[in-house]
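The chain below stands alone and is given as structure tokens, in the form predicted on its own.
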Amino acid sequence: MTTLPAATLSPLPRIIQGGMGIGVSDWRLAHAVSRLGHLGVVSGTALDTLFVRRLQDGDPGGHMRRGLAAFPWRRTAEAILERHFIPGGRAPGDPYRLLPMWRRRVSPDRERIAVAAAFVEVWLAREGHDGPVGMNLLTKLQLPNPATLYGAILAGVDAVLMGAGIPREIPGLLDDLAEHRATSIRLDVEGERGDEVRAEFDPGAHWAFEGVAPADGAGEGGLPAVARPLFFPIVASNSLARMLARKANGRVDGFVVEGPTAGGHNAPPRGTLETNARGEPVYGERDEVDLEELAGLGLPFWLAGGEGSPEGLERAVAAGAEGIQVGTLFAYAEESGLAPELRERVLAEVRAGGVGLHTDLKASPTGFPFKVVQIEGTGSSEEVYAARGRICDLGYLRAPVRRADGRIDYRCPAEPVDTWVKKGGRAEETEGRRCLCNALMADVGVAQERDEGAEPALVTSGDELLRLGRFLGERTSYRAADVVEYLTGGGAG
């Protein structure tokens, strides 16, 4: 088979749309922005359960639906539908149905899953326009990144951006998977015995499954000519950059580079870490990135965290960016995924001055800092999430160990106390722990349903957010194209 050519973004954007998960960069936020001619980004974390409950939500409006359709697979995505498709949406407080939790090797089916959740998400963002779509992606997440990706490339991504941990193989599984090649990443496995442990993914057996030989090749009648994607790396460091310049994989396209202000995960202060007087970490000048450095490299970068101003462009252009990345001020734009009453909520405190956010050390099962809104009735609350009976159900943070009998297990320390216990885990490494999976979900408005009700949110958002009243103004809301106006054209918004 011939090499496939890359996607390629000319001119490259000014301004990308921060990936934000789950679901908060979803497919209309990405369409929104691409459609005004920059780079619009969904979400790819954990995006196969979003799907699912959104089809079983009834779909409202039929995008999934229509996605579906367009899906080359015809036999899995009937197979979705009537499994998962509930017409007029579940009954009123019923529990979605889960899907089962990624490990090492999982069926058919729920790779394939994976895939056309993908597709759809991307292929939705696509529709109707010309302009550049990406994925955003956490390598942390390393089990459903393969089948994930598969499904973007399938629909056509333009660009794949991946951050929260050293996303070395990722180039070389670009190009295999836009090759239609099998291929496979390795595992980051806690208490490795130094043999190496690798995840498989290959696309020919979904297409035999589909009755397509995948020895036809690409092209009429057989496989889909598709394009490999640029790879943007989410850096916070010049080390982190030249490794992966110098010895990934793969091709490496460019760099985002990201500030500790940035909202979700935060790279750790190098170096000893220390806290302020409310238990943050601290970051000082080991932690910023050398632009002129960066630049050195010859590969082009955007500035995110802290950025989203019309003066941050400028500065970013005038440092040798290409633009910047921007999250906070398109995650409360009426296009995002963010449940409108989440949205109205944080809007309100920030008119009103009184919006806090905190920068928490623990939360996150990653190790990661997270940044978390103080929103009362949230899971912010030690009182509120208190009340959730800790369970872990859909699992895309579990980290896999290795046991004392050789075998592979998966675990996460916001799961059971008890059960991480077994697992070889230590019970002070679970204290104050959030399930940041099913808490992002009910971010944006698809929360399991327990017994003692609905999954508390979580919201995540950067520094930003405490200036987010001089763009916002008068106004309860905003579109995404009044963010584009605003950082591009220096208007109030």
Ligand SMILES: Cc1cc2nc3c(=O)[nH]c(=O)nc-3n(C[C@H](O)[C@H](O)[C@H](O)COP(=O)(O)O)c2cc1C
Given for the second form:
Amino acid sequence: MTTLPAATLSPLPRIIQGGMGIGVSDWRLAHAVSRLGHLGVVSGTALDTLFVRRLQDGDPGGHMRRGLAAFPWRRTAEAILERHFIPGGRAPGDPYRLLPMWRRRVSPDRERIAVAAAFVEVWLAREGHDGPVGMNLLTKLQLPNPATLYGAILAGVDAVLMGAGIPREIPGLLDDLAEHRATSIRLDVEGERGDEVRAEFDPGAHWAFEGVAPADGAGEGGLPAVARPLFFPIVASNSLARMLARKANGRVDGFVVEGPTAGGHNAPPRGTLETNARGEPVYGERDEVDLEELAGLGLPFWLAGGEGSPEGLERAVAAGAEGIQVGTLFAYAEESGLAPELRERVLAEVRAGGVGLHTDLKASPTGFPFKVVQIEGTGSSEEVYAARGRICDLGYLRAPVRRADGRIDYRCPAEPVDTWVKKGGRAEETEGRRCLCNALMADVGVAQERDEGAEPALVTSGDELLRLGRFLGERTSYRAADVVEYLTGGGAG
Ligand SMILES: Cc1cc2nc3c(=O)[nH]c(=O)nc-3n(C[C@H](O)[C@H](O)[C@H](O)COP(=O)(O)O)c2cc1C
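Show the form predicted in complex with the ligand, please, because up to now only the form predicted on its own has appeared in this conversation.
Following is the full complex, with the preceding chain placed first.
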């Protein structure tokens, strides 16, 4: 079996368009950035559900089907279309059909949907140009990651970027997947008694299902030769960067250094938690990354979080970085996956100077601080959210927990309180938690329909949103290329 040499990015990009899940940095946004020669990044988070929902909506434009037509697993592609594609889309008000929730062991079919979804997203982002494409995943959402990364690798992803956890085993996983080898990752099981629990993934079993014996090797009728993508962990401290550079189970190729002003999830402050009058975490000197020390690791790095300006890029480069990773500015570009009505509402509020943003310590079931844009009628309002009955039916944020009888359960503090308590959780831990899985699906226009109405959205952004007016000016909308031009001053960057 042959493997292509590891992917390289030459020259290294000045701008990384940050991964924004679920589906905000979709293939369209990544494509728009990547064809300009910068690193466009698709979000791999919950991509399998997003993919089958697009198919159930009739796949407007035929993009999912175009990507699937290039997918090497023909049996799988046909089975997916048969089961999930609805010509013309669902009848109005019909709920989406759900995929089984992830567990340590899921059916091979379930795994293959994740592989196909990631393949299609990356394939579409790469279509018709040579620019580099990356995939972003959250380390903490462990179970779907191996299958998702394999799909991305089959489609030729150039880089993988992962934060929200300690991705110590991901470099080795990428090595295995690029060689089509069976592999596994260690699961973080709460209440673990010491024995290591691993989640396994074997590409060979899927190839065999497709009629290709792994022993056939690469080439004619065999396994495709693919490259090992570069791996860029997203870190918020020198100690994590150092640990990953030295102790990860394979090669780390660089870092994204993300500060607490970034959109989405943030690392919690170090030491004792202090909050301001609005209940938001307060960060101090000890949360700052020493860039000189980081540079000493000898790996390229990019700065993220409030760096989305020409001065931010200049500062980053002066501090020894290759460039910047930018999220918020791209999230509101026309090509982003954010539902147009949400984008327009937020941009209107930016223009009126009244946009509100809150770093919520409780909202995310992950336990990480999560920034929420205050938009009337969305889940950022207590009343709207309270009207939504607690329900957990996507389950990406469920964490494995060891039960007293030794079996593994999966739980999320945003699920119904009695269910959480039955699984050994304390009722207080459920307070203020939001079902991000369903809310973030709603953000990108694929809200689940319930008897009480569609799932409410919950939009996240970085502090940069509060300054977006400077870039927006009198415009009501802009494109990803405008962001790139603004950041690089119109030069090649
Ligand atoms: C809407 C939105 C969703 C995000 N989702 C993710 C995510 O899924 N994974 C991740 O690593 N970072 C996520 N981020 C962070 C971005 O990738 C990026 O690092 C950050 O936004 C940079 O800061 P800026 O917003 O000030 O430009 C998200 C940011 C936004 C605005």
